[in-house]
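Single chain ahead, written as structure tokens, the form predicted alone.
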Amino acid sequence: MINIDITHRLGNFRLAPKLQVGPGITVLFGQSGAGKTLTLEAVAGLLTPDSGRIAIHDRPVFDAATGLNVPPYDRRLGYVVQSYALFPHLTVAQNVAYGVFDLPRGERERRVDSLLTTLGIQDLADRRPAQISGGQAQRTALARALVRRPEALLLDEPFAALDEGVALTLRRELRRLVRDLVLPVLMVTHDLTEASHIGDRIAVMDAGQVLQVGDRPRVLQRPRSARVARLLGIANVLDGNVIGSENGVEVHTPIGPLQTARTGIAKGSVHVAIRADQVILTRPDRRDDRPNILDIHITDEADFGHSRTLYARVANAPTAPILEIHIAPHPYQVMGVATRRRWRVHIPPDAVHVMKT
């Protein structure tokens, strides 16, 4: 377990995260400049906040009100940066066991063949940086960070600068890694793919602070406030108004009256957040009696490969904001939707997510 609770000011930057990481993999998310590697670094060591606390397992490393500060070597964390940092001269096991050179040779040896063997590199052991690809360099630098048998393990953008294939693959290995050793990771991506795909838990991070942390389909599917929406990739963040409905809670939005599954919910002005995949295109032609049915014209798509964005106007709220819509491609091609502009679509009620303003 990784406590973070500290404040630090750079200029006019203002870095406060407060983050609590277990057991698996969190991802910090967020945009350059949110303070990721900041936080990251001060975790490390490598940054003296002006205040707070940082504990590992409950073991403080730094107490700005005792005046503790332990040094980054005595930290007992494995650090992979996004350079990867390998030393050029060395060879590849020089790298890794460069991390425990205090231990004597015997030792030394044997834990660094056991994680090159566990990172499917022992026949690079003798080859240098600038003989080995992208991936074997991120392999060895995660070598390296393990090879000490950290507590806890720091990530600062481990793939960003791998070909997608490659990083697919390693993220899987990463997975299956933290899984086998029970570490807690903190893992920094500004790629929200990249964090969907490896993260047990997200914390989404913006201006120096984490705004919501937790689960990751419970973050993804429920954020916290249209801030967190946007930051999440929804495009469908609209402004909305509460009311009481014979049917449950309704919403009054510039799309239109939408009705929503939660319940519970004050009158008064919210948020509403809709994913785009949760949107269902369907015929006009056909008598549709489920809530929240809209009459839509398409004014432009785009094709992603795995998926088509629909970008939609809806019928009668002609100042509304374009509602985006995705499909996949074989029921793009069935329902013929490139020959015609005029749809409707149906939003499931428990895809209506009310926010508070």
Given for the second form:
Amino acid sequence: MINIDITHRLGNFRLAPKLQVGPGITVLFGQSGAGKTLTLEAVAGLLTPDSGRIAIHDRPVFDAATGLNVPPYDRRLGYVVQSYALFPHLTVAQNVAYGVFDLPRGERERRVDSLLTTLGIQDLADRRPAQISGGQAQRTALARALVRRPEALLLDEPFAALDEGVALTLRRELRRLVRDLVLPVLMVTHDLTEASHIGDRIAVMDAGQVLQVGDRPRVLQRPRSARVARLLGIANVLDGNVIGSENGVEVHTPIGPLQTARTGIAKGSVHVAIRADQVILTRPDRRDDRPNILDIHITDEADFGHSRTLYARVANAPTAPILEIHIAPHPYQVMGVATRRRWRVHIPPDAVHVMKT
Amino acid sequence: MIRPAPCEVARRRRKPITPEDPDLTPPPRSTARSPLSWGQLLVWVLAALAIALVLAPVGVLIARGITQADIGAALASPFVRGAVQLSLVTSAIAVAAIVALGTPTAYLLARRRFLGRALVDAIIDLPIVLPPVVGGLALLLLLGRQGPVGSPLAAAGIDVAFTTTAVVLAQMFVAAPFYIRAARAGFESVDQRLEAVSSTLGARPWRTFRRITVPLALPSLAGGAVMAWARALGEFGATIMFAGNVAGRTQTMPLAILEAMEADANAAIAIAVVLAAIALAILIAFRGLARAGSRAL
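Take the protein just shown as the form predicted alone and give its structure as the form predicted in complex with its partner chain.
What follows is the whole complex; the chain from before opens it.
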């Protein structure tokens, strides 16, 4: 468990992350410049914050109040920086062995060999970093960070420089590795797909602050604010106004009144997030008694291979934002979406996510 | 904060530019075959003069050294042997001391931002532009028997001026900037992220310095030490002012050449040839180090 609660000022930028990292992979997700790398550096001890506390497994490593600041070499963390920073003058095996110089030789070699084997780079032991590929360099950097048996692992954009195929394999291996080691991992990425593939938990960071932390599905389905929803790529974020109604809570939005499954919301101004993959396209010519039925007119569409995005205007709401709808290629074919432009959508009440403004 | 090393940027820039636009490809060099224009002829003549200015005197020196001066006999004479020995010993000590004092200085200049850093930077370079005789005089004023540091030392029975120690100090004074400059550039070229990663791997600063920083800066450090050594070997002006010209104690090779010229030109030529040979060896070693350095990374 890593506990972070610090502030640090850099020019006009204010870094103030507050975050708990438990076992498994916590993805620190945000746009570039959000302060993700600075947060990692603070945990690793490479950046001294102005104030606050950092603790690793209840062992404080930084506390501005008491002046405690454990140097990086005593924090017992594994840190993999962006583009790996392998030592160019050392071989792969020497890079990995670097952190265990204080172990007896036999034990040191055993540990290095076992890690090289685990990561599938035992054949490269005598190569120099200049002679291996990006994926191999990433494995080497990971082995080097793990060789000291760190109490937690910090990864800064570990897969950003790799080909998609290599990155996919390595993500899977990292998940397996972390499960076996029972290690808290804090991993920085600006890649939403990566964040939703690999994270057990997601921490959304923006302008120096952690806006929301939680289990991956919860954060992806239930963003706390409009900003988080937009950062997480939720296409339809609307202004709304909650009013009571007989059958639950109703929200007035620019695309019309919507029923939400959520209860216990105070009346007044809110934001509404609707994931594009939860908007259901239906035929316009049938009677439909379900709630949240809207007539739409498709104005544009884009093919992303594994899914299509439809851009639609809602009938009777010409000034409302364009509604985005994801549809898989198969139903798109079967329904003949390409043949007509007037359709109807159903938004299930539990897909209408209401957030405080 | 971690920033990429300047060398990384430089390396990226060195990528070959492939001309895709035919307009960007240079026109065929028709000038190579056509007769030289007057302007081009002038350029070649001036360049040839510059080369001759360097090569001709050295060539004559070596030719005379081989044909007339009996180098073997000159080297056997106690006068020449004493000078060669003193030069090698003092310059070796000077370089060792320069490395010991200059490495931390260069590291601080490369890695730390401190008050007066720009001033220190300028002061370090002062001996390069200062005439050596002036430097020698300054050392004498400081460490001579009447000097602010020299007089208490003299009271304690320690004489510095006109001793072998003075020779070493004069050599250090003039040669140190060559090492510090090179070492500083070498340290600056080491990617600081490597040092950061090293520290997260349990390495205390001293271990990081020894295992990461120094090995990666080694070509620059060695090159700087070699240049400083060459400068120390040739030191004349500051030495003669501060240490005098006492055979066996302060008479290094350059000073011995001066004295020999008054008595036996052949001995002077013999010493000069030895000095020139060492200088040439140093130059070749330096080139080799520079190439090894660029190959290593």
